[in-house]
Every structure is written in C-alpha cells, then in structure tokens.
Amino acid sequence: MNHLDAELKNLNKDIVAMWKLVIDQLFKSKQAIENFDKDKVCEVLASEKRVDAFELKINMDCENILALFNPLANDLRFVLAVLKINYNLERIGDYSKGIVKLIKNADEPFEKKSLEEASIYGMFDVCLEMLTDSLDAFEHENNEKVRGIFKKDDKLDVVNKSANKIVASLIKHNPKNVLSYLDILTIVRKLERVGDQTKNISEEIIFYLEAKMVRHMKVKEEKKEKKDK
C-alpha cells in the first residue's frame, strides 16, 4: 500500500466513524423529544464537539491529500465527495443540536398527540433510515441503495409542506401552548433540512461511485480487447 493509498483509507475511516457519531446525535434527539430526556440533550450537546473536531480533521486531511499527493481520476472524485459529504454531515449534527435545545429550554415536556399530528417521530425515523442508508451504500458501493434515499426525501418535503396549517389549528385550539407549538414547527423544519442534507450527502455518493463503475467497465472492456486480439 502506497502513501496515497494509506491515507484515502485513513480518510474513509474518519468520514464513517463521523457518519455514526451524527446518526446517533439524531437518534438520541429524537429520544430526548420523546421522554423529555435532558440526559439526551446533554449528551448530543457534548457530541457536536466531537463531530466539530471531525469535519476540521476531515477537512484539513482532504486539503494535504489534494497539495500532496495530486490524486487523479476516482481518487480524486473520492477526496471532492468526502469534502462535501463532512460538510452536510456537519450541518446535520448542527440540526440536531438545535432540536434539543428546544428541549433543554422547555419547561416540560411537548403534547403527544401533538407531536404525532405534525409527524415529528415519522419524521425522525425516515431521517435515521436515510442517514443510514446513505453510509451503507457508501460503505458497500451501492448506488441501487442510494437512489432510494430521494424518494425518501419526498416523505419530509410532503410534511414540511402540510405543518403550518396543522400547526396554526393547534394554536388555534390551545392557544395558551402557542410557544410549544411554534416550537414543533421549528423541529419539522430542522428534520426537512436534515432530508435535504442527506440528499446531498447521496448525490455525492453517486457522483463518487458511478465514475468508479464505468472506469472499472472500461478497464474489463480494455481487458477483453487485449484477450480476444
């Protein structure tokens, strides 16, 4: 193993173990929503330090690779999507860091049933499952896997787009709650912007993945010239 070699490897290891560190932030969020768990919050607010301290490793190691090293062809395309991908992952770990400061700030704990009318726990699961889809296809080279991740997408976007009518009739039913409410809108909105950062994260992955298929196609087409002259 080359130089090269050892630290695109060295970088794919830091940008999965980043990946599971902001999959549990989101899980842990949705718990401390669920069981008003200020343990939760605490422990996703002492996290995004350490996803913090990923995205500036992540980033400085992309740059070195890049000065150092000139990579061409796919590892190139791999460094450019891991630059990208740490960024939306970043920023997801922000959303979840802002979704339990809601609750750190609360006073107790938001209605069930209201939490279910706005969809707030479908929308943390269809976030999990396209978190986690997105890294098995990135660790598994699945470019199938990953285009189901944008159908996935159009669930939040259908959500997002439904949640100011159904949060203005629970204000309008419980005005005295209108704080809380207003604060179930921030969170559909935070989980939308969850979507579309994992949607980004997943056309990287594309862009990543299918320039490797058609270089490996015309390396077996190549080989097969050579073999039948």
The other form holds:
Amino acid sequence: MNHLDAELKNLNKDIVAMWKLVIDQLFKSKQAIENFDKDKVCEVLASEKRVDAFELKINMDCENILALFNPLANDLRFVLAVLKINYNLERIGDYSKGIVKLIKNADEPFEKKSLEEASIYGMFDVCLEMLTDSLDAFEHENNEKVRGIFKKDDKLDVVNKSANKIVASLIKHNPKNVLSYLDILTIVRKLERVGDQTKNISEEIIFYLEAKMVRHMKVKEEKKEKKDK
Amino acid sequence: MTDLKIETRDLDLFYGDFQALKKINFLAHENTVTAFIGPSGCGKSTLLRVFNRMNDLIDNVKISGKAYVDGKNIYKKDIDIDELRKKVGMVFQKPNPFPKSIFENVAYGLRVNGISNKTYITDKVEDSIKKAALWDEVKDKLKKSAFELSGGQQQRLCIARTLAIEPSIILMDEPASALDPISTAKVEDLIYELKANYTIVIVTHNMQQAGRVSDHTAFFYLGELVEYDETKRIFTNPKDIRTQNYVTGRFG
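Next block, the form predicted together with the partner chain, ref. the form predicted on its own:
Time for the whole complex; same chain goes first.
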C-alpha cells in the first residue's frame, strides 16, 4: 500500500466511524422520546463532542491530503465527497442534539398519541433507514442503493407538509398543551432536515462513484439523461 | 473550433523489430496545449519527434500510417525537412544553449537561414527574448556567454531561440524537469502565454504540470494512445482504468 492509499484508508475509517456515531445519536434520540429517557438525552449530548472532534479531524486530514498528495481522478472525488459528507453528518448530529434538548427541557413526556399522529416515529425510522443505507452504499460502493434513498426522502417531505395542519388540529383540541405540540412540530422540521442532509450525502456518494453531479437534478431528469446517453 | 495543426492516422513506428507506436490516431488544434503523459518508454517522446521528423536521425526507424502538419503529409518524399523544422520548433529536457553570447544564441537560427539584415536580427532577437519572458533579466548582458545564465534562464533562452525562427508549433520534451520550482513556474507561465500564438505539445512526467498548462492530455502506454481527452476530464474522471491507475499513481 502506498502512502496516499494509507491516508485514504484512514480517512475512510474516520468518516465511517463518524457516520456510525451519528446514526447512534439519532437512534438514541428516538429512544429518548419514546421512553422519555433523560439518560439517553445525556448520552446524545455527550457524543456531540465526539462528532465535532471527528468533523475537525476529517476536515484537517482532507486539507492535508489535498495539499500534500494532490489526489486525482477517483481519489480526488473521494476526498471531495468525504469533505462534504463530513459537514452533512455534523449537521445531522446537531439536529439530534436539538431534538434531545427539547426532551431535556420538557417537564413531562410527549403524548404518545400526538407523536403517532404527527408521524414522529415513522419519520425517525425513515431517517435511520436512509442514514444506514447511505453508509452501506458508501462502504460497498453500491450506486443502486444510493438512488433508493432519494425516494425515501420524498416520504419525509410529505409528512412535513402535512405537519402544520396536524399540529394545528392538536392545539385546537387541547390548547393547554400548546407548547408540547409546538415542540412536536419542531421535531418534525428537524427530522425533515435530517432527510435533506442525508439526501445531500447520497448525492456526494454518486459524485464519488460516478463523477456525476445530481444535485438540483430531479430523479426524472437523471433518468432522462441516462436514457439519452 | 480552431484549425487542425497536427494529425496522425493509424501511425505505426518501429525501431528495428520493436514497435514503439501502435496505430496512433491523434490530432491537435491551433492555439492549444496538449500534454503527453505515460510511463517511461511508452512512446510519448517518440510521437513528439514524429512531428518534426527528428526520428529520421535514428537508424532502423520505420514509419507507416499518416502524419500531417497543417494538412500536409510530412512523410511524403517531396517534403522539405528544413522548412518543416522551421515550422515545428523543439525545446529539449536539458537547456542546450550554444557556446555563444546570449544574443548570438537567438540570432543563430536567423543567420543560418540566410538573414543578414542587422536591424531585422536585432529587433527579432529582442522580440523573441521578450516573448520568452527573459528580456528584463538579460537586456544588459546580451553579449555575455549564455553559459552564465541559470538553468531556468538557459531554458527560456532556448525557447527564445526557437521562437526567433517563427514556428507555429512548439514541441517541448520535459522542458522543466531539470529546473527548480521557481524556474519551472516561469516556464509554465510562458507556455500559458505562448498558447495565444502557438500550438504546443509537451511531454511531461509531472502530472500537476500537465494539469496546470494543458487543454488536452493524451495518456500513452506500451506504444498505444490509451486515452485522449480534455485535461480536466483525464484528471477527474478518466474513462480507461489504465489511465486512472496511472494518474492516481497505482500503475504496474
């Protein structure tokens, strides 16, 4: 293995470790809400520092590899993709932190029925699936799996769009609980953003694997472009 | 698209029994820089020397296929090789100034071509040295020996010597490989400026240099032109796995 290969392998190891940590944070955030578990809240908040440390290290490693090794072709695309995925993962970590902070500050658990009505559990499951799929696609260089992630993000967008009406109806029926319902709306928004960040990650994986920019390109357009070729 | 300056069609070249170039189909347009890359012995310098028939000087060379410069088949029997070499200048790896003054090095090509008008020669020498971005450094010592110049300055003097003959194509065989980074940067800047008036083909082992100076890059391997494309594509998304392995340093 040459020196550059060793550096890229280390970078790969670090980004995968960060990915797993961010998935774990989101999973624990879900558990924290489900069980009103303040220990899980503490665990998520504690791991946030590790995510930040990964972000700084990966940033610095990418900068060093670009400056010292001048990677080209697939190596260059790998480093550029990791640099952006690093940023996206750190943002997802922030959303998990934001979610558990709402639980930390809440005096009592959120109503299970309201969480179900706002599809919070379903959103968590879709986000976790998207993140796990993206990691799997990255590790195994699986183009097809990445494309499946875009469709899953559409599901989150649908829930997000209907969230205002659902929360308005909850407030209407039980105005005393308005603050708790607003927190639920905030969680919906944060999970929708987790979906967006994961979609961005998927676009970077496609860039790495296929040297193709699919950002701002709809799936239909991409299919058409493929067909035209 | 600008005019086609150089073209080869199914060009084969043999050194005795050894085939150094295999069915090369290549073209370079006017006012572009093309970089030839590939491991040692892949045929890139051999192809470069096809364009001004420098290979004629080597024994046992056999060439088949076609090679054109400005649309003319340069291997036709009636071709004037001196005219061809005036049109297609060459700069070598090691600076090779003549044991003469700085001025006479540049004037030499003009004199051997029968030019004797002093004013014309003086103007041409000044113009060529300016074009080679060397004037400010040598204008006060034109009568001094060219050997007093640094390696980088000597190489730019050789480029000035080439420019004085007014070629339209310049071939460069690793022109900066014997130079320090500052001299290398000067030669690279010069290539960028010369592109406006000349067609340049450069052989280089320095991948970053190919990326910095060229519009197109050709990758050669075992006498074959494996891939030829825009430089940015060769260095970000090459089509052939051999090119990818070479530019990423995983060859062999």
